[in-house]
Structures are given as C-alpha cells and as structure tokens.
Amino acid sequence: MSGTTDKPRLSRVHMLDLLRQMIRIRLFEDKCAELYTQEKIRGFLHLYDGEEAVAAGVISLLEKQDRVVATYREHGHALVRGVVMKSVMAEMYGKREGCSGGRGGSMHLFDNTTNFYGGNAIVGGGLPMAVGLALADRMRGEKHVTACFFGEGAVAEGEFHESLNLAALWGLPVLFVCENNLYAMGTALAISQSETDIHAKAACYKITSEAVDGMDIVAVEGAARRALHAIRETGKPYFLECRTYRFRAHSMFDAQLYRDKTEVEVWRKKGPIERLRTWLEANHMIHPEELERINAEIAAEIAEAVAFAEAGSWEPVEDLTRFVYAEAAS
C-alpha cells in the first residue's frame, strides 16, 4: 500500500488500479444481488453500488496497521482493504469459512489480519469504537491511523457529536469519513437535518473538515491524501464528507418509494466507475481490450469465491453455544 505523504500518481497504471478496484466492487455487488434472490445469500444485504469512489479512494492509502472501522454496507471496504473475496463470499453465505466464521453474515464482516473492524449493524456503533481504538494506540504510543466509515444518517445519533468531541478533546487520530448518500434509510437529509453541510458539524468540534465529490475518486483521493498526511503529522483527527449517491436500495427490502427513478438514472450518469472510464478513454488512456479483461478477471475471481462458498460447511449444531458467554479460565 501506498504512503498517505506520496504526491498524487495520476499514471496510467495508477487510474487503471483504480477503475480496476471500483469495477471489483460493482461486479461482486451485482453477483451479491444475484444470489440473494436466489435465496443462497440470506438476512439483510445492503449494497454500495454507486459509492465505489469513497472505499478505493481511501482506503487504499491506509498503511498496513492501520484501522478501518465500517458501516453495515461494507463488503467494498472489505474488499479494498484486503480481505478476501473468497473468505468474504463464505461469510455472506453463512459457511465456517467465512471472515467471521458464518456468524455475521452481510453486515459483521471482520478480519484481524487486515486490521479490519467490519461493520457494525448498530447506525453509528462504529464511531466510538474507532475513537476507542484510536485512544488505545494514543495510550501504546503507538502512530497509527483509525480510518471510520459511516453514513449521514449517522449524524442523528447522539455518539456521532459524543464521538468527535472527544477525539478533538483528547487529539486522537482518526480519520472521520462520512459517506452521504443523501437518504439516510429512506429520508431525505433536507428533512432530517436543519444543517445539511454535514462537514460543518464537524468544524464545531474545531475538526479539521472538508467536502469533497464522492463520485470523483482522484477527488476523494486528493482529499484523502491531505487528511491522512494531516493526522500523521499533527495526530489530531480529521473529517471528510464525501457527497456520494446509492444506486441501489437502502437494503433488498426497500421498495425505494421515497425517490424517483428518473433521479436514480440521472445519477447513474455520473456515477465513479462511468465517469473514471470515459475520462480514461477520452485522454487515450485505456483500450477496449484492457477493460474486457478487467472484467473478465474480476468475473473469474468472483465466480471461484462462489464457488468455494458453495463447497464450505455449515457450522455443527453442537458449537453454536461457543463464543457466547466467556470461558472462565482454568
């Protein structure tokens, strides 16, 4: 992984990775969708087609024992951030092989080996954890980044304001990344909230914040660069808003009545990967044959994650009482 005090490479090479990370997320969101109406995915499932640019602008710069605390719409952040697909596919089907075991499903993603800390089914429960972790390397002396994704929704809650006050109080870093996607669950943020720059909120706290497109990912990733450079020099927190669209449903429940298609399709326009690809080929900077075999590498390592989830075993009647209650120790 890159350095967050690196300058921008906007190479060929680079642009390429990032096309390649987003179209990763898409496709294995799209195969998600799926299997879920196939009843092979079950519980809830919420997809993050249309936010690509957040979790591949981000979390790609994080170094390797840096934290990332997730939402429950997480299964990009996972991926960006290297856990695998295959053991993430399991996970989704409820098989022992998965990431947690087959015991959190969609929204309990977690991987130790990656520094993931997953999602968090509770709307902003993922906020005090990441200053809590972030206070624990503070107290070890230890410099590292805690990396926190949440939705605007997030902002109603009361740990959202309890959270950032006590990292701006205590100079912890973290890096705030709030993922506005305008509908919370299924409400407008002009309904819900009376102060709709959700960075400002943020400056309250004296954070230092910024918004920025959220479907542009060398935007997100400019912004990204300049917070984490910030946090590492000063160890103090910072806050970024990226103003980003869902395509899809809050969840496969939602019927989405709250919204038009035609607002849906006029954002699709300018959706992360779309835009990211015509700038591409507008400045020659990709060819037809590149981008088919994107696809179809991505396909093929989608397809053998499906396939190892089919093959992987359910976890013994006789062991789900394990990690329910803490053995005492001998």
Contents of the next structure:
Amino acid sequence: MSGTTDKPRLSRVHMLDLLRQMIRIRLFEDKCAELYTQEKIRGFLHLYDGEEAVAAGVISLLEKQDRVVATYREHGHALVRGVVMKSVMAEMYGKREGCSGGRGGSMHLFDNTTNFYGGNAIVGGGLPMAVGLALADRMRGEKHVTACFFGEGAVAEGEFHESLNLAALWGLPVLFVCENNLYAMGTALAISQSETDIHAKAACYKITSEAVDGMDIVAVEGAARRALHAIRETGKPYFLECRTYRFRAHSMFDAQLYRDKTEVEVWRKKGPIERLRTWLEANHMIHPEELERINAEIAAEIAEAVAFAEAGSWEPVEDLTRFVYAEAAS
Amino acid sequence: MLQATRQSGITETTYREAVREAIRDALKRDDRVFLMGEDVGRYGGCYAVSKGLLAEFGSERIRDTPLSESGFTGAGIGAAMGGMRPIVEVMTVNFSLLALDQILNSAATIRHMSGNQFGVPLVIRMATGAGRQLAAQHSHSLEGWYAHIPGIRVLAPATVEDARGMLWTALQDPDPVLIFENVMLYNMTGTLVADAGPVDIAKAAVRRTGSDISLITYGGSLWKTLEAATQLAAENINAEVIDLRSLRPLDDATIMASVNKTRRAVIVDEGWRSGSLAAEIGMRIVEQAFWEMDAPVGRVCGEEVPIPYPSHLERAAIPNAAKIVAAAKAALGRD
Ligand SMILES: Cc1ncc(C[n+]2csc(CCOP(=O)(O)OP(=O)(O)O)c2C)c(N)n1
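Alongside the form predicted alone that was just displayed, please also present the structure of the form predicted in complex with its partner chain.
What follows is the whole complex; the chain from before opens it.
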C-alpha cells in the first residue's frame, strides 16, 4: 500500500484527493463555526483552519490497523481517519448518535472502528498513551504504527519528554507529529521555549527527527512517507515537526489580543488549500468544474451530517451513570 | 477595574473584576507579589481575570509561563521560599493534577518535614466546577481532594466580597493557600463598598438565617442553595444557609452552632459523593452533634460520573435547587 514506499506520488488523481481531504475538513469546520454561533454546538470548539495539510498528509498514509491519538483540535484527524462525518457532527451536538455517544463533544471524538483514540483535552496527555499503545503492539508482535498528534505547546510539559524518552529507550513504533502553529493559546513559541527548534529536542532523545513545511501537503506527505517507512523497517519512533499556523482564534472564546491581524493575513496567503489549488491550476491539473464538483459533493455530505445530527436523540438522563465501569455481559 | 456605578460608596462589580482588583491591589501593596501562570499576560487570562494587568505591571510581574504546570507551580514554591509572594494561577483544577506532586509532596509538606525551618507562603488560584459544557477534562470540582491535605489552606470565595477580599489575607499567610474560583461565578455581579478590602479567611458565614434546617455549602453551590432556601420558604420551611468559605480548616464552631439550633442538616457539594468534603462534614456533625440531631444528615453531591458534554446530562450530574429542596424536605420528613 501507499504507506510503505517513500516515493512521492504526484499523480493527478492523488493530488486531487489530497485537495479534497483538506477542503472537506475546512468546509466541515466552517459549518461547525456557524453552528456554534447558533448554539447548536457548545463548550469549547477548536478549529483546525490552516493546519489541514498535517492531518491530511499524514493520516491518509496510515494502514487500517494503525492507531491515531489526537488532541482537542481533532476534527480534521477524525475525518481523514475515516470516522464517519455524520457521527462526528452528531458528537458535536452532544447527540447519542455521535461517535462518543454524545458525551464527549468536540474535544473528545473517539472511534474504535478506526482505531481513533481521541480527543484528549489535557495538553500533552495523549503522548504517554501513544507510547503505551505502541508498547502493546510491540509486545504482542503486531506491526502497527501509532501516530500521535500534539501542538508545540505540549513540548513544555514533562509528559512530552518522558514519552519521547520511553519511546526511544524501548524502541517503540510511534510517529510523533508536532503541529507547530506558533501559539499555545496566546503564548508564542518564542516566549515559551528556550530552544524553539522543536525537532532538535526529539533528536536529543536519539529519535530520527525532521522539520517540514506544514503548509505544503506534498512536503508533509513526503516526510510522513519516509517516517512511516522508517518506523515499519526499524520499529523505532520517528518525530515530525510540521510548521504550520492556525488562522482562527484558539477557541471560540479567544479575542486574539496576542497577535496582529496582518500576521494572520500573511499566513492565510500561504494556506495549504490555497497553495495546492494554485499549484494544480498552474500545472493544469485541475479544471474549475472539478473544484466545483468537489465542493458540491462535500457540501452535500455536510448537509447530510447536519440533518443527521439535528434528527439525533439525547441520551436519557437515566443513563447518566452508565459506563463509569464496564457492564457485565448479559 | 471596578466599574463605577457609584452610589454612596457602593460599587457594582463582577466576581471576575473583583478577583482582578484583588490581584492589582496585592501587586501595588507588596513588590514581592507577582502573578504567574499560563496565558495570564498576553492572552489576558483564560477566564479574562488578569486582562489588562500585563500593560499595567509588565511581564516580570505578570509572568506568562509555558505549559508546565508542575514546573511553574514548583517554581512558585521555590520563589515563595526564596522571599517572594507568588500568586500562581492554574487554568482549571483538572490541570492542577499535573502539579499535584508539587502541591502535596512539596508545598504542603516542607514546613513539617524541615522541622519548621522552611515555609511556603504561596497562593495558588484556580478555576473549578461544571456548567459550561466543557466535558470530562475541564469541569470537575476537586477542591474537596485538596481539603484532604494537611499543610495547606483551601478557600472557596462564593461572593464578590470574598473574591475581592480573600487574596490579600491569603498572601499574609505563612503557608500555602489554594483559592478555588467556580467558573459559573465569574460573570456574577454583586456590590462592594468603596473601601472593600481584605476579609477574614477562617470563618464560615451564615448567608441566610433560619431555624428549621441547616444547608451547608460553599462556592458555586451557594447560589443554588440560597435559591432552594427561597423555595423552601414558600412552603414554610425556614432554612439556614452556611457558606463554608474555608474548606480547610473547616469552621466547626459555626457549623455546630447552626445544627444545634436547627437539628437538621443537608450538605451541598459539587464534588463526587464518595469520600467527599460533604462526607467529612457529615461525619463531624455525627461526632460533635449526634445527640442534637432530629434526622439523619443529608447530602446533595455531584453524581459519580465524569462530567458529560451535553447540557442536560451535565446539569443532571451536579447539584441544583430542586435536588436541594428535595433533600431538605426528606430531612424534615416532608416529602
Ligand atoms: C495540562 C493542560 N494545561 C492547560 C490547558 C489549557 N489549554 C488548552 S489548549 C492550550 C494551548 C495548547 O497549545 P498547543 O499545544 O500548541 O496546541 P494548539 O492549541 O495550538 O493546537 C492550553 C493552554 C490544557 N488543556 N491542559
């Protein structure tokens, strides 16, 4: 399968698919933002706007049995991984038909059918879990890879360092993907790290590590292909720092006092969707009608997801205390 | 800043502004005081408590930290031991678990373990509680756990006056003080006298006097309990409402004086029921006032589940006025 060779694939069909994956995330989340203002979605909502190339470039290379661990900014990861859009949207609503039964919401998407291990809203909390999943695979003689996504903010947590060390020390098949969007809420990388070159930190733990332009999905995919190839060959961890940017607020409560509008505008021009689309256009690899068709198909999928979520049901209050523990099989 | 709708020295303010004013006041009064935590500066505080303070006091004293709860809480401990008076802000109590080792194994322990040679005059503030649909990693009420730990004081300001007044008193304490701010209170408005300042942090307050039953609570649950008391009054039940204010140490005297009068008690606590602060208070009543009681002590606590996201389940998981009314009536044999 595509995941095991490290040759870049620039075929037209493949490139269009990557574009489609990114647009699908973007449009889904645009809808979520709208639904948030309508109070259909509540709580915290963290959008991935600008960072789509990372999830799309990495996750589409994973095998079915591989595992994914993500953060509270994980809608894109879930969608690319194949968590059904309807069930993601229903989860955003808190409906029973959601992928976590409605109990988790935006920050806690889970799906065992796609080995999607959440949706962790404790910064850095997913890294040790990813190490453990990989340890289990190693001990059971399975060849799967665990891909673990986290922001550069997590790099300051002890769990980041503990996890990298364990993965390197025990030789575990983890693909660490740092989504470096330069800000942890309002805290810029430069005021939170003495060494801002994050991929260098992983190298200190003797983990093969590279930094890649996270706005360029071809570059992300190429790096991820190399990384997965290396992990499958050696069984050892690999670290990818994807340099990216978040175009929108941290969450829906953020007044963005910490950065200039112009900075955001400059980055928007480098957006991953824009970039791939203009490249495809320049190389005559996409017709305007194709783009329209992609947009229309996605719009229809989103409309269906919204209708599904709207029609969904609320979990009865009597079920509140179910699943605190496993239930005895009847 | 206190928003001035001044009438004869009374100011209307929000809980959030009252906390901010308390921090500002402390920074002005004592140059050893500084505030440190995630996003307290440039972002303006995750609940906008410290908004504006960076511009006024600069980045040395309004110190943004990386995401390193254990590290900066520990640094607060060290700075306190080294002669400063830090206010450490942890975004929410769920994240304070990353700093629990520092709080329990260092801050709470050092005075005793060092034979009284070192103390830790540190204040740690954090948000607590459910109600904003933030789900199971952002919504818990773990202040009762902290109240389990000898060596620290645990405060729960429920009123604007306490939000304004507890911080300075806490900073004067030679030992660590944890202040829990319920997230549902930040937008609450209340009035302050123009010269509002430090308040006592040792005593519970009787927020409503009554003769039929004592409703004992703290923090965000105070307002639900007062609402319940109003509903009970409509049925000729005259409830007394006690706001604990300090969860450690507990003001046994105020609790016992109340239950000795009313002979019935219900404890309202957003924390999980088993092993809760409510359990501790109930046991103290049993130990100290058993023979005065006319009915078993009742409890309204959080359901024993991680807090779920959907509003109807979240509401069902925590105390509300209806549950408190029902528990009070049960204690009075009036259901
Ligand atoms: C342990 C912990 N501390 C603080 C927070 C609050 N918080 C949520 S997201 C965030 C910023 C994280 O930034 P980063 O890791 O770079 O990821 P990004 O949000 O940029 O994707 C903070 C401080 C948290 N969720 N968990």
